[in-house]
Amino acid sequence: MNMLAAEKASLLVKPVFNLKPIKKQEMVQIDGNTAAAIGKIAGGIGFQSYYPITPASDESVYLEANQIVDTVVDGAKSSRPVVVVQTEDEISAIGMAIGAGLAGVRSATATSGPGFALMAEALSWAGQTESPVVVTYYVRGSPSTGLPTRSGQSDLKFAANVGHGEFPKIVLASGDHAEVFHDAILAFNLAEAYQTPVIHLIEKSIANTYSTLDKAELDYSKAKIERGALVRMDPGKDYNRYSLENGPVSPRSPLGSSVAWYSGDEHSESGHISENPTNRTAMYEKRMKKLDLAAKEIPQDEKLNVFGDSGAENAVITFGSPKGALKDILEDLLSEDKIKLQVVQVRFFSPFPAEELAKILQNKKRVIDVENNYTAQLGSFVSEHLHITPTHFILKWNGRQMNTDELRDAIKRAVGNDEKRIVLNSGM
């Protein structure tokens, strides 16, 4: 009995888990849906539409509960409304969000895979009419209904290529809860700066899990709202909504402030339907060059997160939720396994940061692609844009997110045993 008591006492003294102490600071526990919602509020959202679907609905429910937003302008307290509408279907949701954007408010909708599929035609219309709108796309297990209560990364190509025809769209993916908050604000800025749809990818594994963050990471006061070429005053009778004089982005006047025409058909500078081939070529190029402009203007630290050893011969590329597990294992891989890694978390897929990524991956002995899907969709982006094919793949598609133990073991197998394709399957 004395030995048993001594053993119990030793357990009380020696910690079971080797957790590092954190600095004393005001912390917040938050899930991904809420982080997205408060990010949208910080970003100045005025309108959100949605049709209920797992796991997107929780974001809109939070916005419904906080439709009166208190603000401080020049030291004076005021409040503003956020209109939230539950529509009859996802087609109506995206249509109403586009209409609200044309009326001059920051507008968004939130959905998941099946709902996003219904939005494809309207997103093409938004691209053709140069309409700013944000779609928060919560990625779950697919195809079809798939695993509605589980996660995955298999919708990446669908999001990047949604819609018929060629038109600019901006696609970005968050890797943790702090990024979700930040990217919700950024998405509005990009939609209005380039007058085009922005698709913000958030995985189910981030949406419905909790993280403890420094409250400063969710600071509203640091939110920068940039509305692009928005003209609030009546621009006059000679106003051309699609003027070619200003490059890819024309001055935009909200409905009600000017006379303008919006049509899904090809149009002239004024917005009237036109099938003239010279006009068609000019308008087509005007729209597509927005991506070139965005690629130049978006900072590299927004496009990519790079951490680890820049001199390592082994590079890991990933996106979204594997970021956390990869950051957690870097120190142990170095100190215990003598493996040096440089990790690149890709955050933008349209425009794709090909030039920046190529500089990082050049001369690497191994490029290890880590993804939660079967076909290594990020790897195919790299092959298409960089003409570099990853040398090794660590993949998982059972609906569960990657954990540190299995990922560390997989990295060791890829580097030490040169295993080319490793499939993970942990999780209940």
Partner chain sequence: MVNYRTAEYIDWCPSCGDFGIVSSETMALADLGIDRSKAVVVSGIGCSSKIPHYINVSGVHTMHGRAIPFASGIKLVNPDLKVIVNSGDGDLLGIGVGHLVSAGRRNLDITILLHNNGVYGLTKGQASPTLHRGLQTKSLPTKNINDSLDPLAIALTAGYTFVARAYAYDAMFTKEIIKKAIMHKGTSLVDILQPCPTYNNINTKEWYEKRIYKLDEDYEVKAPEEASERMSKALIKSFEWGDRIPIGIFYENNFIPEYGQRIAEHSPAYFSDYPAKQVIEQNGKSTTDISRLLEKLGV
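What's the form predicted in complex with its partner chain like, now that we've got the form predicted on its own?
There are no partners or other molecules in what follows, just the one chain.
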């Protein structure tokens, strides 16, 4: 019955839209959890720990189901086992992932808001001990249990400010499924390059929806696997893990290859506890300078995704999932509504691309901030770092993704009627 209906429908549709069959082998249908998992595999993951939570668990379960991954080493086909562990809680999950990282393995955990809250102390430890770890943070409707099977963007500031004290952390957010895949690889590179935690934000609305992608969009043959200052010292030879000699990033040798000490206490170059004030000043600065280095080294096209009309007097700033709806309405806004837009999708929140963003926004007549939260958190990043305040806000926090109709209408109201704060509420 269903097949019959589908066939009839396809016969009716074909002449209208002139649809051509897609080439089967070149397309994949992928959801965000799977895109992140496969990205991690491509990026060389060796260890993933997790505690079950919606909407993050599917990523870890996928890894568990595919833990023996194919490899090509020295031209020979082989495989390698990834270790995936379901832990007793999220504190254990992050602790194990950091431990695995100390042993020189690319390690990660995946969680959502309530679990991430439990990881705060350990992320501070990882920052203090300069330990790489990746947390894939699936953002759902919060606070508290909130809307656990719905989406939102209200955890942005929490992610960017997580952990007590000042330490460098890298926070990025993906805007669609292809980005999720590539960012999962990038996250490992950044964690090892700057020896610090990386928090990769993926909204629930990306995690549990599907895109049909050309396989070429998941091509990682050009992606580099960069392990930073990871070295293997001579066994038995001691070295100063926190040497101040060569700039903020000091060589790191995995546990098991040479002797080293790690402590969440302030420490000397050798890693032992030190409360010496001069050492404290220097060690603190060493850590913080890594963020300046990251700001300098991460390419602009990774930090910002800019599209639309660069000469437009209207800019839209956004992050994450509204990217898709914005891309879809640009043409109609221009041709039917005569509104020119330049869209800036911000991908990095730490380091925040303030200078790059200022160049784009400084001469705009309107800066329209589009976000899935109440307090316009991206907007406040912009105000804080750029001293440019968005002029208009289009906000939605009902747990549903923005759709093209309501977004197009809202942009018309912002530009045409100068409505400053427009709250969207579509969705079932």
